[in-house]
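There is one chain below, alone, in structure tokens, taken in the form predicted on its own.
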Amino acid sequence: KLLCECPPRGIREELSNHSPRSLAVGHCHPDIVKAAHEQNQLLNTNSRYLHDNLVDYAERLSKTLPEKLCIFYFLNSGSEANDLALRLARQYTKHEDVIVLDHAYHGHLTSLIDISPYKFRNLEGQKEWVHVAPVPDTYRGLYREDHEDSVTAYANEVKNIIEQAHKRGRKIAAFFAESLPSVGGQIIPPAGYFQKVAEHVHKAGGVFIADEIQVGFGRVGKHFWAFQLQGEDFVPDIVTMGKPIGNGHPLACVATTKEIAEAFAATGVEYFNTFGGNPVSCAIGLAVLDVIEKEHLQAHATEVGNFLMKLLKEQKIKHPIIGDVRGSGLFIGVDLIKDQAERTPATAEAEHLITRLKEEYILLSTDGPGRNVLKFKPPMCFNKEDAKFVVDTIDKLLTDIEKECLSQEKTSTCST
């Protein structure tokens, strides 16, 4: 039995190999698999054929976004939904080059592998039409929180990026950031970082493309989207979306302007996705849109998430180990450090909690360059009880290490 990654304590049955972020409103919903069942019983094409589901599903997306992003692609998969919105940049701009977060992952296709940091480096290598921003982070990043102006220094960098690349005749096609780097450590960008940002890609002739893959769908609570954390006047041109908005199943899609599109189709060559929006992937898009308005899960992750990061703040003051938390509704990180001062990762300690963790039931993983960041992205359907169940149970962890250090001497290799 197990408690992946802490959905909701009554969910002790064994999970599937989905990710729980990706179970965004719960494993097996009941709503979720009657409507695919029932769609299943009437009819289920390849998107050759043209069905009401489809439209239905685009006009409710249509309604969560800003209104400039009025076209919609849909796909199997979040790696496919980056790998089209990087096409429809390529296509509109006519530029080739992108500039992505450093640590940044975008997915496992081969075109996505080569705008990942997190993958390329230990790989291939970075192509020459790749260029790496530092990543928005004001804990432990280039600017910091008692920076005077971190969102315009961060910006800068990327406008720094920019001038070098067309010193080398380089032209920029995309700014391509996660609204809220996840695989960076679970980052909360600065408000007006991005503005700034697109304001630089903008005048390059570039577009700004926003992976919503893991932190959109009413998972950061106090907006539908985590760009919209930025400021009502920010809106990217792209918006990419995968696996939670089908709560598993393989959905995803893109959200884009009448310009880019057009730009797009242009050329003449058809875009086609044999099982992209097909009426029982879209059946199950809409059902996950009612349960989320039903059960009113964005206003849930809000009042969770707020206590969730009281709780772990609390565990803050208790224990040295842990040297910030940071989220906006369900997501949340816990950034492990061996020291206040320096904010050394600990990598090593966080390694070992997460496998104490996992023989209690609870599933949580790390991320970051230092793999020292646990990272909280349960169901939205997770409750106050299960929130104070695993803090309660960290806590408990924390003082068995603290003690075990203090057993073997060995203090100054420890945490604390």
The other form holds:
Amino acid sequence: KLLCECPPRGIREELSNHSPRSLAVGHCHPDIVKAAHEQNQLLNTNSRYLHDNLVDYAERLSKTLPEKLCIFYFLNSGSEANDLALRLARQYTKHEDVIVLDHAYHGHLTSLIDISPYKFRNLEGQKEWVHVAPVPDTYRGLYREDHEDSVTAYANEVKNIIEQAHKRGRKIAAFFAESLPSVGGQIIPPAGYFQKVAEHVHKAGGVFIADEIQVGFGRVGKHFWAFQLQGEDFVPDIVTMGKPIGNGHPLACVATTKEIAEAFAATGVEYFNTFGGNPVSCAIGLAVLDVIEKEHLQAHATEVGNFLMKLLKEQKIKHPIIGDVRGSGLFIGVDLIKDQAERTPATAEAEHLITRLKEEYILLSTDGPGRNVLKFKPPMCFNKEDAKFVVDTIDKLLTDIEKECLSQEKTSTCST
Amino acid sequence: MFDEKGEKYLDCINNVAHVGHSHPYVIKAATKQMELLNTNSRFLHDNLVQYAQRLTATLPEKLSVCYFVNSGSEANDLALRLARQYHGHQDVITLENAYHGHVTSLIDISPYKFNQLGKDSKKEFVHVAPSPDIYRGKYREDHPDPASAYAEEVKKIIEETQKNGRKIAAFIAESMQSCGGQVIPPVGYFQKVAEYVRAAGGVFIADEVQVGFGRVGKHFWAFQLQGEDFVPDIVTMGKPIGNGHPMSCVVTTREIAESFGASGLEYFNTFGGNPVSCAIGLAVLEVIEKEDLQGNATRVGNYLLELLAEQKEKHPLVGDIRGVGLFVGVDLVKDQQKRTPATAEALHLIYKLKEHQILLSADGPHRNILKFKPPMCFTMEDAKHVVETIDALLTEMEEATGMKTENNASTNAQCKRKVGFEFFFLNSYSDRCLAKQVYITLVEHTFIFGW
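Please supply the coordinates for the form predicted together with the partner chain, as a counterpart to the form predicted on its own shown previously.
To see the whole picture, the full complex is given below, headed by that same chain.
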């Protein structure tokens, strides 16, 4: 219904103005369409038929990762990837329990609903083998920007969980976290957190799984993978990737260490995925890596991301509704609040804002447990003009919202 | 298919390339949509609705709600979630040797997989019913009513679980077991099972991931072979649906879908139902129709069965020929009476076939059943060529082992040695691979078969 109401021509103009095809890995990138088309015409079959694309792609991917992450499993969705990561962790450690972050979302499969507080809180509730740690959110979480050492504090929460689990005779298979919790509200964990957590988890015989499904492939600008923001010395045991990996094509991947892969293979149960690693998917994956490199999208993400952050921070000073602006590269969150002291989420205002933005032909969404964080994660060809345009529009709309509030206050309390 | 040297192989197993490898019509549809838009289903798109409409038109009316996902495994996992949400029950009845997918929840209901993990690996909420295999199973072709007998087994399981205070959420079965050995359930089995399962508050899930989309010739869906009066509650489809493109689907009734929605939990799948996948799905349906692939499956399938039946008369190694449309199985046996699976022979045969540029595979719990499920454009000439080659190879094999002799002693001695070999094969997967290599080397260099 909504699609019909918006004049198609208007939207096309917007899209063409704000996602110029010359600057790629954006919608319908021609290099990727071409790679897919060419391979489709040649052969598309399963990985029982050895094909160079599979090896070439695994090799290219491995170059972007620390050396010990050298075994790749190809699948079709982030959910499949995270499920396999769980299986790998459990087989390797012979333990069962999983520690996750609050508000995490790891996928829609049965096994993943079980480890996604974002989902299970509305359903059957928490399973006894799942343990939920506080999100390392230094704006809204337990330990904030004024805490002297939030890294250790948050990591100690995980340590406590491990100790509690051990007291009950339970054993930890994995700590599972999105490198930058997205659904949880565009959270950037403080640097050093993952290292300390990994230390506690490894001591307990568990592994560290970094879910890069939402944030990998250069989005954070400074690095190819978001977990690398934590520091050079941090290497997860398992990394899962999805979403951007094929520019929209159903493709996903799990990277892990030789030891973990060997333990998995030693069960004797063959892992086979019908569509995973097919030549077309691999050709597409390779094309995406090519484009990211050729068009310097990582550096571009840093440049435009920094610019966007700068503009948004100016807005923060201007508009009291903006509580926090956080991000890295083209992964940015704008936390809207009703009051600066309590940081109460401005849920309705955020909802209203994105509805109004769509009327102005800008697509944005909100997330976070309070549905109050504006989520920026545009195609990597997003440019400075786009950034300026969005922020100018947000500025105007926030000003309008504030004016409305003021005029309503004159008559009654502004309840939005 | 062509290898890196350009050598041509006749493909008898890639059911995923349903309408044929690299079909131009399907590729064109994919590219065209990729150039326009490929985004997630939060953005409403006509392709999604059109595809759902076309798909449900092939199914009985009450199966009217589609969930689009990316793989058979995702589809079967969702089917389980739908079944469990419906009445809040947990337990699942599955068949011996079933394989439903590789994600955690599905390994749990796939004896084909969990049996390899050890004898205590079956979970307590999973119940395994005997496979309705009338050649090799509990009740065979000489039984007066195998459909009812096998269904009774399910009834017994339901009664047992209810005694233990457990509740059945679903009975799940591949409409025709493929990994289990190309098993065609006797007509009437599904109806009776559905009756018992529904009486217990469960639902019937028909896994069409391997066999749907006209493969059986007579019907579009394999479950329809059971009879007009049989309608499952949930159907999962995959593999051939996009001719190789990663996509899949679950179709169910309005009641089950509403119950799932009522949980408040939004079901969202990032790639599922994207416009490109839907365009591809639509193109595949169009090709099936335009090229009368269902009709072809019946014609060529019947011809193939005819030719294979002749081979059964001729070769003692061939125990059973079964199939419908282009879903055919050839059960190789060492001994017609005992129906002892001829595992090593089957393996040898498929390796020899590959040398003759024919791709075939073996499956079943004893890996002795030749599996035919070729792309639907398989022709009469292809069928003739394969069977002629198999004939020649079987003759060779039988001559080498002296199987055609009436001399029991020599057959027994050879059986003993073969049993020794098979024990070696049944160790871990990596050992099996090594054993395969050793075996092939021996066969190639000594031409001694079965020692």
